[in-house]
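One chain comes next, on its own, written as structure tokens: the form predicted on its own.
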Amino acid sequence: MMSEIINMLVFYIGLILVFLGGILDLLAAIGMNRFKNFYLRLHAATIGAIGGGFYPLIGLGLISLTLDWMGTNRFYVAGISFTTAFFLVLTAPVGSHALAQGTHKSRIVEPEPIVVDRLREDEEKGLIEK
């Protein structure tokens, strides 16, 4: 009895995470279309990658753990989902940071409106390479 309640709770938490990921993907797509600046669009893309990828993968892993008809394959699906979500959380912010830093250093896109640019100040002082 208690096991069935826990399975149902985990299943519905997984469904909520999958739907949350879909909503975040939709918001990221709207942000990619509406934002005018490269850096804001990069932020929206990162939210789409992390929020739209991480939460559904965790939800899929939780859902697969509750499906008894899958047998032992449910543990493989859950393990792959959790591992992929973990690597996504590790690599997506690093990739977006590298894109932003490379774009800033090459001065292809100027951040607008600019209030303070500590990176450019450090370049002018010679503290870091241009």
Given for the second form:
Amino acid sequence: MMSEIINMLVFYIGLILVFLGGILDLLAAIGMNRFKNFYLRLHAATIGAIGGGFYPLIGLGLISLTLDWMGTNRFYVAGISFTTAFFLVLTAPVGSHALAQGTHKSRIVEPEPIVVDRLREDEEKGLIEK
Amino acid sequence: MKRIRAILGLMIPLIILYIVYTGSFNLFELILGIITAIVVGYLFGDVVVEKTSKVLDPVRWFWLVIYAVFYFTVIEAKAHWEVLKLIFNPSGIKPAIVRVPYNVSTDYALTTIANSITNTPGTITVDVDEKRKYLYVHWIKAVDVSDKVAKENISALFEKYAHKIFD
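The structure above corresponds to the form predicted on its own; please provide the structure of the form predicted together with the partner chain.
So here's everything in the complex, that chain up top.
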């Protein structure tokens, strides 16, 4: 009895996570269109990667853990979901770092509008190499 | 002895990762995982593991788990909510590239801080100055551009945990 309740709870938490991921992906796409600058769009892309990628994968793993009719296959699906989520969290920021740094160094996009740009200031002072 | 402990320090996480990934507890999978982990641990153990006493320290693993749970529930939820509000009200944005000082010594801790900053929507690490110990962070809603306040708002919490886990 107790295990059934826990099973159901985990199942619905997983469903909520998957559903939330879909909504966040949609909102990230809207944000991609509404933000008018490359750097601002990177923030919307982060929502797509973490909110729309990490959480649904965790939810998928939780759902598959509760499905008894899948037999031992459920551990297989859950394991792949969890490890993919783990590596997504490790590797997604690397792409953002590379894009942001490369764009700033090469001056392809001016980070406009901007309140203050400490990196540009320090580069002009010669404190860090360009 | 040090080398064996370095190999063990890389081997154990790799075996756990392999077993979680395959999701089966056959003897075959277990032996294959152990052999692969030994080979990888032998090749890269002393490159990946700098100090063996840190890897086999359960207190650090405990803080890692605490940090992971706290980060992916509370911190991420707050940051997502902030940026979602900005998507529907783009006039509220106030972007700035601020300087955030950090005070950790190992590369792992620095990577943890930089990745944590980038993984929260609203802040992205643009560059790092390892000599003067500064991170340059693009912040979508800069409440204050001074180094100290920026650090309190962005990375003070990450640094506290990164210090406990990796330093």
